[in-house]
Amino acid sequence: MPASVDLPSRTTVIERFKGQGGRIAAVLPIHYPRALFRAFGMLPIEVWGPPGVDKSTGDAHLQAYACSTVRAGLSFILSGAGEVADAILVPHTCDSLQALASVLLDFTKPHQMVLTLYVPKAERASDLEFLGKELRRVFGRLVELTGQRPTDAELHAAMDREQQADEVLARLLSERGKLGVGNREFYGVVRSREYLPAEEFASLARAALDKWAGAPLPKRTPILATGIMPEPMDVLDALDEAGLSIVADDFAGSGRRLYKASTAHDPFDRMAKTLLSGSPDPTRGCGIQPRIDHLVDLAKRTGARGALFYEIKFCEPEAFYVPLVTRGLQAAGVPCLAVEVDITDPMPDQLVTRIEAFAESLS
């Protein structure tokens, strides 16, 4: 097996970066401009629910029907747990997060600035434009915040670290099936992205493929993942046990923000075509045919032998999508499995033997 490594963990991260003088944004899914924050000396955190939190404090104020993620990230906020963060930034992914952003603005008021900000849906030129002004806006709030306004070359420099970050993260992510790692490890380090500072996000990963490059390779069958996050992770110790190895990722935390570089003059135009140049994401709003095109490329370069669609109960941008895209990809020789969970639950036994019986299925 190869060496393990060694993941400092959010708190220890959080207590560093306060300790050196910086503030902590506590971040909501799912894309959003890192290098913004770190330009005024403020790290991003991001709350993927969490699990394990009691949703009783976010149930009190969003319909039964919002997600485990959204009712999970609100009782976060209210938490004592949330008192780390000096601001809070709720992205308009979906109607659910719309509604949390609400509750925090208009009702429950925490301490924190609560901070939005509006992703287009599409990549024309009035949307590139509409998000640059998105983005100005959040900075002009984070001058009220800190007192600081960072030049133009403060954030380029901040942009450029982001996309060191993002080019390990894309080779981490395509060299996927010549490491010899489990699922759980592996998505450890990819997920660690959420929360390390972009640079010593890098050289972990850099670290991670010297340490699995040479490891003896699993006997495992490759899929495709894909999905808002692999909660509870959990799920990634039933794929080693079943036999499956995720060489191909979609997860909206992961493979599908791996975005492209850009070398516009202006910062927040360079931040705006970044933002919007992923893949073709659900949340986004994009065309079946090309998420279907990208999924069935995806599993062809990977050698993807099934794809495993790990959903997170009521995420309606996700569940629109799956009856169609799943079908796409079947006519293309990739069978799929669907599966439902609630983030803050334990994974059911049920669902165990779902993959265990996918697996059988691909072997």
Contents of the next structure:
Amino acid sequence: MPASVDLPSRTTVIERFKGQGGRIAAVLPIHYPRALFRAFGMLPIEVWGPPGVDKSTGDAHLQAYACSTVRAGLSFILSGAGEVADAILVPHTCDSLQALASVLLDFTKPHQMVLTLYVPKAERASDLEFLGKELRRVFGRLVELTGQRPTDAELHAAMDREQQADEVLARLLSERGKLGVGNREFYGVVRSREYLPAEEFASLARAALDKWAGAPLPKRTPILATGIMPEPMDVLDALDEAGLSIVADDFAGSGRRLYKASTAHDPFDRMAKTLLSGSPDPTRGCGIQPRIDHLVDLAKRTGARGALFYEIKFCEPEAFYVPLVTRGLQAAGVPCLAVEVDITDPMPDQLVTRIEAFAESLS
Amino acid sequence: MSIPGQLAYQLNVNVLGKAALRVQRWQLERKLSKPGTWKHETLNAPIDTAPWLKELITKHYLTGRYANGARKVAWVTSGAPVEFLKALDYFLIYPENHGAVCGIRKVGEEMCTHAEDFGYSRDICSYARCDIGSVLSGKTPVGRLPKPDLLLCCNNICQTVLYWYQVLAHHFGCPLIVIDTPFIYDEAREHDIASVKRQIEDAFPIAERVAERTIEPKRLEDVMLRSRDAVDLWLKVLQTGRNHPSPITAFDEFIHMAPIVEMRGESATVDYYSAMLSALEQRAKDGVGALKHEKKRILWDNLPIWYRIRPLGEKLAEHGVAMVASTYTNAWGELAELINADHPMDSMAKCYLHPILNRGTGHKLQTMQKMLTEYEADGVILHSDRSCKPYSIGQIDQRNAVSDKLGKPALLLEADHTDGRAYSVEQADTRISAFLELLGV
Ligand code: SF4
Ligand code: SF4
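Having seen the form predicted alone, can you show the form predicted together with the partner chain?
Zooming out: every chain and molecule, the one shown earlier first.
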């Protein structure tokens, strides 16, 4: 095994960025324009949970049937840890995040500016036009917050940087099967896209690619994994131990955010086109068949021998797709395992056992 | 359209069905009007128009039974802009309403189980599970649901419907129109309204193609006018609850809301609510309340617990507590002023962007506070509906605001609108009893 990639922690990145006079935006899942924030000298730091947080603060506002991502997210924002943020962005992803944004705006009222972004649920001309205008609205709010007004050229430059980072991420994911690295370490790098500046991520990921490309390939069974995110990350250890390697990624936080480059002249049109160009995503109400086709194709291209549906309890967008999509994959010869977790709970033993049994059935 | 289909439709719906239902209604009306028939201890007799309502709903589902082959059928979400479909003579099915019927007939659990057996999670909305379960098993308490030729999904109530309708589109293989309504956290922006308007306009040719006819502007205008009249009348019906004693309870409203949800734009709905309003106004004039002895008045928030309507209503009535209004039934009336048949597209866009479920948690609290004042209510029961996240998340803060700032008792009652497995009778009874104590009854 090669020496592990040296990843800076979120705290280090935040402190360094703030030390240089930058601002931080805490961003909830899933789709949002990173470049827009960077053009204003802000670093988006994504809040996917986080799993270790004490949920009780959030529980004072949210019922137990809100998913753990949302409950942990609210707890995090309301805790001292959230204080580093100068603004909070809640993209419109699902009913639970919609409610979270609303509770923030109407009730808990944190001192930071709370921004919302309505991400359309289809990709028609009307959706693109709407999103362009919606992004202009968010731009206006950021002007209010920072007193700056980036030019079109600055916006394009920020988008170019994000595009390059996305290209490296796409390479990481598509070459995964040839990289001599375990799931845990691999996803450490993939998920650093959630908090590293694009240029830093791109160079770190390139270095990781070089390092892992030459390393011996461990003998593992290749699988496809889907869901919102591999959290808690202990699941990746469980997969490593079971001899499974995620070679096909359809997580909302990584594989579904491999946006296609756009050459639109207007920066907001370009941003809108990019944001709506990800792969079929249940949180955006994608069709069932396009998703089946996409996953079957992904499995075939990567040689995945099975598919893991790693779902978060109470996550409706994902849950609706599981029965038909797993059947579609199974019909195409890709066996599936669907499991459900609460990201704030420790990994249940029963889940580890199911993963082991799945691995055995595939080998 | 097939000729045998047309014949079966005309014979069973418009000739035999119509006659049989009219006789049934007449018999029921006679029974209820006989002095001494009604013997309930705490509740007064139902509203006079109840037999007519039964006739309307039964006719609706009977029509559905024979619709395939005779008319184009669309399945639509409850908050969808249906006027253009009505103008094209589609027969409309509201799967949510069908879910409510399953709940009332206490088969919700069974329907949900069919969906769960197929792999659908128990954590998804029970309306969706009921509907998918019914589609998969072919079972329904209403005889038979017609297959859709078109699906219309508007997410101004929740995002759940987006995923649910994708499942339906996959199953039925028919076109799906999505009207994506940006969520209104504070106020609607111009681009929100413009986007919805454009989507509705873009939906017309799809609906026309499936219907094999074109929308006549005059017909659309007529449907819109009837929609507006019905919504207007419905609001007036609800507002009779401001009388002391209230001639209607929210439990009555839950039952009587079926036409405003699934028969908007029809003249029968206008006629029905017009008659209902007269009946209620008469009751108010005569000082006849829904309860025999009204002592306290409360508000309901969120969907009903369909399978517990009667026991809950009776429990409250025993203590002289009248549930005089609900934010849920109010949602179908509060937008009356936004409907303008002179500007159909603009007004449709605005109207369908503004249902309570497409607005922030603060707006819902304001609605609750306004209704508490207007209906002179003494407290609120907030149904924390496990199935309905957009309605329910935010209720903890709303409850706190009502009790802390307004000093009114507010109960958060955990349940589910259709799936009885999420309702604990003992626990709910204890909490309701404690709430009644706070109300002082
Ligand atoms: S886990 Fe699912 S329900 Fe929760 S915030 Fe993410 S998309 Fe929404
Ligand atoms: S989630 Fe709520 S609004 Fe949506 S279909 Fe279910 S009950 Fe209706």
